[in-house]
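Given next, in structure tokens, is a single chain: the form predicted alone.
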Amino acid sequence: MTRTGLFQKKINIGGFQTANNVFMAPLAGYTDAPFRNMVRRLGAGLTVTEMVSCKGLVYGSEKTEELLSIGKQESPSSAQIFGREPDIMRRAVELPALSKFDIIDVNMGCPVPKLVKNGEGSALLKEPLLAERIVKELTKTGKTITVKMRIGLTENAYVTQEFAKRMEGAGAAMITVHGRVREAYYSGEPNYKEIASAVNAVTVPVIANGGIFSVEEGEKMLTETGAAGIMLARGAMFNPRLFCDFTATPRPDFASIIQAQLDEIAAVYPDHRFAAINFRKQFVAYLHGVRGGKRIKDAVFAAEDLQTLKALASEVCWD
């Protein structure tokens, strides 16, 4: 199979079909609607909102609802939620903010201490019965439910195969496996063997995630694991045009991409100064590995309006 063909497989998720099998992971603070629209235009087959708190939604957190706008390019649309109380999570999914999404993804892999201490995110890996109850309860909403998980909490205490089986049995239509344990966070090579164990354990699509910064690494991930597709995270955060490489399409000028993203941000967020300050971290991520990035980075962190950021985008030698 040609490289292009390898990454052009359409995936059926509970009746919804993706454009291809190269997805964008949810990233807190980065994957807002303008970013997701951008990577869809660049070739992402599926995008997911940054994770939102079910309790925050149920108890009326305005900030949480702001995270849940659907981008114009998003079909099918997917939102990621976190929590540990099945009834609260079901109530959240039934609210208008989430009910408009086609797919609901349940976070069972986030390693950050705040979530883990609350028994959420990757902490659910040690409570498989509760994780099952959550998925079963959410399927009662009639929504397509997916799960994002890790291979375990600590090295050599892997739960991948059994946990994936339980998630499929509870009703998950797709499972994304981050091939690292919780204690590794985002470091080290992903464990291909463990991801493959999930692929071999279930019949629903398994998406492989972790350590993909190039087409070559994406090819290795699919070859080593047999996964149905891959999910990019930091690789695309630093370089959204990576999606073009996977689909063998020409890379657009990056300055124009950023400027279009800033125009969309201006349309979405009424407080443009807040929007500019919030975007600075995304801009700095794009400068990762770019020649002369240090000088531009300092100017980016000093910028307080969108027009300045648009002008800075045109000063960078992106290629």
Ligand SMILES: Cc1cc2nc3c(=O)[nH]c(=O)nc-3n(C[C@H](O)[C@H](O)[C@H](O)COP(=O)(O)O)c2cc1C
The other form holds:
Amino acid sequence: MTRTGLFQKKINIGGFQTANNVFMAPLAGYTDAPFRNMVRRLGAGLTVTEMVSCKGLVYGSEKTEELLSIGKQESPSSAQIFGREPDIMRRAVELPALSKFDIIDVNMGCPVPKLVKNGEGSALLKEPLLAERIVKELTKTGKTITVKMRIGLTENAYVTQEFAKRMEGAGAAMITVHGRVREAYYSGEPNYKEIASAVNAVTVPVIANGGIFSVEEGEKMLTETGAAGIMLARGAMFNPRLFCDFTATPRPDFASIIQAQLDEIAAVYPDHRFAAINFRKQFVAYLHGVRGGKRIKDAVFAAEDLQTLKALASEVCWD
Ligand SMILES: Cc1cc2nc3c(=O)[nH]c(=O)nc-3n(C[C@H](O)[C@H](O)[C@H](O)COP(=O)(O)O)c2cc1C
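One more: the block was the form predicted alone; return the form predicted in complex with the ligand.
The next block holds the full complex; its first chain is the one shown before.
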């Protein structure tokens, strides 16, 4: 199959159809609505919010406005949640902030101690019965439920196949498998064999994630695992135009892409100074691998307003 053919498959997720099978991963601190709109325009088949706390939503401490706004380009829309109490999670999904989304994705892969010590995120991999109850409870809301998991907590204690089967049995309409264990965090090669074991165990679409920074790595991921699609994370965080390469469309000028993103940020965030400071790390991520990036990086970290960042975007030689 041609390269374009491989990445033009629409995926059916509980009745919703995606534009193609190259998805954008949830990235805490990065994938807000302006970012998600931008990557959709560049060709992402599906986008999802960063993870939000169900407890935070139910008890009112989570700032939902900016975290849970749906981008204009997002259809179907998907929000990611984390938690461990099935009842609280169902209540969260029934709140207007979440019920407006088409798809709810459950985080069962986050490795950070803040979540894991509460038995959330990847800690659920060692509690398959609870994870199953969570998905079953969430399906009662009538929403399409998906799961994002890792292959286990430690090397050679993989849970992939068994866990994926349980999630499908509980009602998950799609399963994303990040092909690393919790203890590896984000380093090392993804384990293709483990991802393939999930593909072979379930009939719902499996999306493969981990270590895709180029079209070649995406092709390798698809062919080695047999997954229905792939999910880009840091690859697109550094270089959102990677989506153009996957969909074989010409790369637009990056300075104008960033400037359009900044215009959207100005429209979404009422506090522009906060928004500018918040955007700095994203700008720096875009400088990854850019020649002469160091000088711009210092200027980016000194910037406190969106206009300065817009001007800096045109100073960089992006190609
Ligand atoms: C800064 C950062 C934030 C992340 N936030 C989330 C998140 O909110 N939810 C989630 O499921 N995964 C999150 N992840 C994990 C990614 O979605 C992805 O699974 C992981 O980075 C592996 O893909 P990669 O090797 O292509 O980067 C995050 C990763 C990074 C680097």
